[in-house]
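The data below hold one chain only, encoded as C-alpha cells and taken in the form predicted on its own.
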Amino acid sequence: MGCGQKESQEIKIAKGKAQFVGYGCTTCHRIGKEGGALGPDLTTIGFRKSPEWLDLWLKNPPEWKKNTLMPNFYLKDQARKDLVDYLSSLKGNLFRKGEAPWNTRELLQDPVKRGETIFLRVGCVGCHGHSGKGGYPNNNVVGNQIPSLKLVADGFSKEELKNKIFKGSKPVPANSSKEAPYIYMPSWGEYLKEDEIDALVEYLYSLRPPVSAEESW
C-alpha cells in the first residue's frame, strides 16, 4: 500500500512537470538553476502557498491580479490539477540539496546583497513586489492587498522582524464571515537557516527611503 501510493504520487508530480514544461512556464519561472526570471522563482512555491491558492491562480490568474503578465491558459480541470500537485511539490529541496544561490563567496560578505537575493529567490518578491512596494492582492483582508513593506523599519526592531518572519504570520481576515485569507506568509524558520533570516532582516531594513530634512525635525 504505502509503496503504491508513493509511486502514485510520483506519478502525479511527473505528469504536472509534463504540463509545466507543455505550456512553456520555464520561458519566465525557474525552478533552481533552470528557466526564466521574468516570473517569480518557484522553487519553494509549494512550501509558501497552499494548493487552494494555486488552484484558484491557474484558473484565471487576471482575474485574482489584474495587471499580471502570466495569461490565463484556459486549462482544462485536469491539466490544472496536474500542475497543482507538481508545484505544490517543490518545497524548496533544490536549494538545500545543492549549494543556495545566496551562499555565494560575494554574497557572504555582503548582508544586505544576500538578503535581496534570498528575498528573489525563496519568493517573498512573489507576495511583496520587487522592493517590497506591496500592492499584491489578497483576498478578505482590510486593503485587500498585502503589505509593502518599505517602511517595515519603522514598525519593527530587528529581533522583532526576525522572529515574525521565523514563526510565519496569518493576517486577520477583515470579516470574520467570510473565507479567510488564501495567502499567508509561511513559518521561514522551517526552512531558511538563522543567518539567513538575519541577512533577509538586513535586506528589509535598507528599503526604508532616506529621511528627509522635514522628518529629522
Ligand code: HEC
Second form
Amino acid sequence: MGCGQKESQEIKIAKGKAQFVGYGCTTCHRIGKEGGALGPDLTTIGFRKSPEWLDLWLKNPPEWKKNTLMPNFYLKDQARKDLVDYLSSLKGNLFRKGEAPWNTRELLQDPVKRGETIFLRVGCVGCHGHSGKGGYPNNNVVGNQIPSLKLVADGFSKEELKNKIFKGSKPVPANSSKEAPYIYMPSWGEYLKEDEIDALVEYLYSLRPPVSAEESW
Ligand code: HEC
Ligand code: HEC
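I would like to compare: after the form predicted on its own, may I see the structure of the form predicted together with the ligand?
And the full complex, kicking off with our chain again.
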C-alpha cells in the first residue's frame, strides 16, 4: 500500500513536470540550471509557498496580482493539480545537489553581490520584489501587502536581521475572524546556511537609499 502510494505521487509529479514544459512555463521560470529569468526562479518554490496558495495563483494570476506578466493559462483542474504537486515537490534540493549558483569564486569574494544572487535564486524576490521594493499582495494583513525591504537597515541591526531571516514569521491577521494570510515568511534557517544568511544581510543593508544632504536634518 505504502509503496503504491509513493509511486502514484511520483507519477503525479512526473505529469506536473510534463505540464510545466508543455505550457512553456520554462520560458519565464528557471528550475535548477534550466529556464528563463523573466519570472522568479522556482527551484525552492515548494519550500516557500503552500499548495493552497499555488493552486489559487495558477487559477488566475492577475486576480491575485494586478498587472502581473504571468498570463492566465485557464488550466483544467487536473492539469493545475498536477502542476501544484510538481511545484510543491521542489524544495531546493537541486541547488544542494549541484553547485549553488552563489558559490562561484567571484561571488564568494563579494558578499553584497552574493547576497543579491541568493535573494534572486532562492526566491526572496518572489515575495519582496526586485531590490526588495515590495508591492506584492497578501490577504488579511494591514495594508494588504508583503513588506518592502528597502529600509530594513533602519529598523534592524544586522544580528536582528539575521535572526528574522533564520526564523521567518507568520503575519498577524488584520481580522482574526477571516482566513489567515496565505503568504508567510519561511524559516530560512531550515534551508540556508549561516554564511548565506550573512550574505543576504549584507545585501539588504546595501539597499538603504543614501540620505541626501537636504533630508539629513
Ligand atoms: C511570460 C512569463 C511567464 C510565464 C510564461 C509563466 N510565468 Fe509564472 N510568473 C511570472 C512572473 C513575472 C511571476 C512573478 C509575479 C509578478 O511579479 O508579476 C510569476 C510567478 C509565478 C509563481 C510564483 C513564484 C513565487 O516566487 O511566488 C509560480 C508558482 C509560477 N509563476 C508558476 C508558473 C507556471 C506553472 C507557469 C506555466 C503554466 C508559469 N508560471 C508561466 C511569469 C511567467
Ligand atoms: C513566501 C513569501 C516570502 C519569501 C519567499 C520571503 N519572505 Fe520575507 N517576509 C514575508 C512576509 C509575509 C513577511 C512579513 C512577516 C510578518 O508580518 O510577520 C516577511 C518579512 C521579512 C523581513 C522583515 C521585514 C520587516 O519590515 O518586518 C525580512 C528582513 C525578510 N522578510 C527578508 C527575506 C529574505 C532575505 C528572504 C529570502 C531569503 C525572504 N524574506 C523571503 C514573505 C516572504
